[in-house]
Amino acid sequence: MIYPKLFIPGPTPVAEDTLAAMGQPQVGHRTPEFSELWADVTAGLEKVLGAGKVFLFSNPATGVWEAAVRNTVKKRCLNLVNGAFSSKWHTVTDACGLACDALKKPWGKAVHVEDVDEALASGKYDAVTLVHNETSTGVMSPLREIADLVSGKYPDVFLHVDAVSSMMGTEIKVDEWRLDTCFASVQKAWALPAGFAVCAVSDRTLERSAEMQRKGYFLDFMVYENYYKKQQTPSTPSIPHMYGLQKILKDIEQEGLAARFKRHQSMAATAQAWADRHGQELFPEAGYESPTITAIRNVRGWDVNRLYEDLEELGYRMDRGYGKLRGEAFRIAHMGAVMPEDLDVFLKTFDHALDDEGEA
């Protein structure tokens, strides 16, 4: 079978040479061998985000989202909500029993520091949730602009950042911008299969961990920290996934992440662009669009079904709208091993769909 090439939000297209690298021989997860793998993708990690610590899960991201809470959370929770993914993260943030609140946002909007410092101004909470770049919408929200108002007016409040698909497509500063986590799943711009996230933990974070009380095993930081001193993890981890990261990571010091991130800008004006010319409109606010999705609002009315029908004929899969978007906003994903090429002939051939189709 003949798998279509992918230009959804995640998973992302992986290349040759990172399946293969992910191919390489197991090794026993409790082996010095082991411990010398975890060391070279833990240092290059916490290199490439500027994190003093980074965990490894063999999980997705959703799994991090009750992590960040559980081991944090004592009075009450703020979750930042603007799209699909922020509002499950509240509806995880209660599914965990802890007292939260959801300050909403219409889809499409960003979450805007004002938002944010009205909310914490009450003094009711000690924890913030925030998705940087909002897959379902596009949509990337001022992160170093909440981070330094979180940080600095109200410094007892503990910052969670989902950079599911922003990270290492756009700059993130772990330490210096004072996150208290931050963490995606690596199905997106890191490039790689899914089940797998990466998760940077500051110090206070721990130190509050270790205050709390009845947060599970399998998703506790200390249990995570614990095996972070040994060079391990707590239990056996994907060891393909780390052999990629590894291969991965040594692609970004070859392209550089200055040049990597000016490559997901390029891309997203590109897509932009061409979503211009066929007179469509960008679904997200003015300012805050996404450098590796571009969501885009279907005034012109396009049979998004049937054009999905059609790329998937000429070999190639788009993605349709999230949820309750579908065929009013459609995204195209430009991120991790896509490279200009790629995009620039994935949007002609689209253009050929919407001749055949008579939508041009």
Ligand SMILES: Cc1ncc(COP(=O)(O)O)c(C=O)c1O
Given for the second form:
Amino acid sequence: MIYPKLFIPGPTPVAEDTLAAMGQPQVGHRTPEFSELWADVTAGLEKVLGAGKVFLFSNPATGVWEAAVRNTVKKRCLNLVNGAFSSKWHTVTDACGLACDALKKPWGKAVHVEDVDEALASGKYDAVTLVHNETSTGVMSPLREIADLVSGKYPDVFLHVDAVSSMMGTEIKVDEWRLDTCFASVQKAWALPAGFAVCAVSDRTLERSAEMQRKGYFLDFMVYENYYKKQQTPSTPSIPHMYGLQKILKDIEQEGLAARFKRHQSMAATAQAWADRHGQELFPEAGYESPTITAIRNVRGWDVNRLYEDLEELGYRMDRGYGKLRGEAFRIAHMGAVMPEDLDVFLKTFDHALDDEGEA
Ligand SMILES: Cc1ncc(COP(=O)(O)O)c(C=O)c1O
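If the one shown is the form predicted on its own, what is the structure of the form predicted together with the ligand?
Expanding to the full complex; the earlier chain stays at the top.
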């Protein structure tokens, strides 16, 4: 069976040569050849993220949500919530038994520096969590500004950043922006299969982790740190994902980070212009549209369920809107291995489907 080509916000398409790279022979994870692979991948990640230290997780980002808070929150955590994923991080923080509050913004709005400033001024918090790019709403919050505020005015507060659907689709400079953790699953703009995550961790996060009690074992950053020193991972990792990362890092080096980010921005502009041409509106607050996902407010009332079926027949998988937004705001993902010409073909195919449904 030929599966439809994915234009959903994850998983995203994986290139054939990446899949081939992932199929290289297994190596023992306590051997020099493994450490060589580990060192190559880790150094590559640290370079593209501008990070002093990156850990490799053979679990998706949901696990890293838990790691970030369990390793650092002593007092109280502020979860910035402006969509489904940031809301889940709050649920996870609470489920870990940690004191936490959600600062809730309406879906479609960004988190602003002033929101964060006002909440942190209370002095109640020692950590704050931000989803940089809310995948559910296609909104990208101003990470740089928020990070400057936290590091400048609230230097004792840890800043944890979920960059799951922004990392490698837009610029993030981990150390320069003083992010305490910054992580992503790899099935978005990294263009790899799901089930693996990368996480940059600051020195002071490790210092804090060393003081923390009852943080479990599997997600304990200190355990990761001990194995990092040996150029290994704590448990048997997904070696295919590491080969995949090695390949993508080479691709990124060839494309160039600036060119990669420009490609994502230009695909976003294409998708936004397409929506506009069709009399639709953008869902995000103006000025905070994501470069990797275009969320379209369905003001024309298109029947997205029928379009979904039509596009499936034409060989594409579209998104119909996340959760409560189903039908109201659908999303077009354009990240990772998706090239501008792929997006053009998808949008033309979408136009055919609209013609067929008499909705054009
Ligand atoms: C912003 C964001 N954070 C976290 C997650 C959870 O990632 P995973 O399912 O890989 O754990 C997702 C998944 O789509 C996401 O979009």
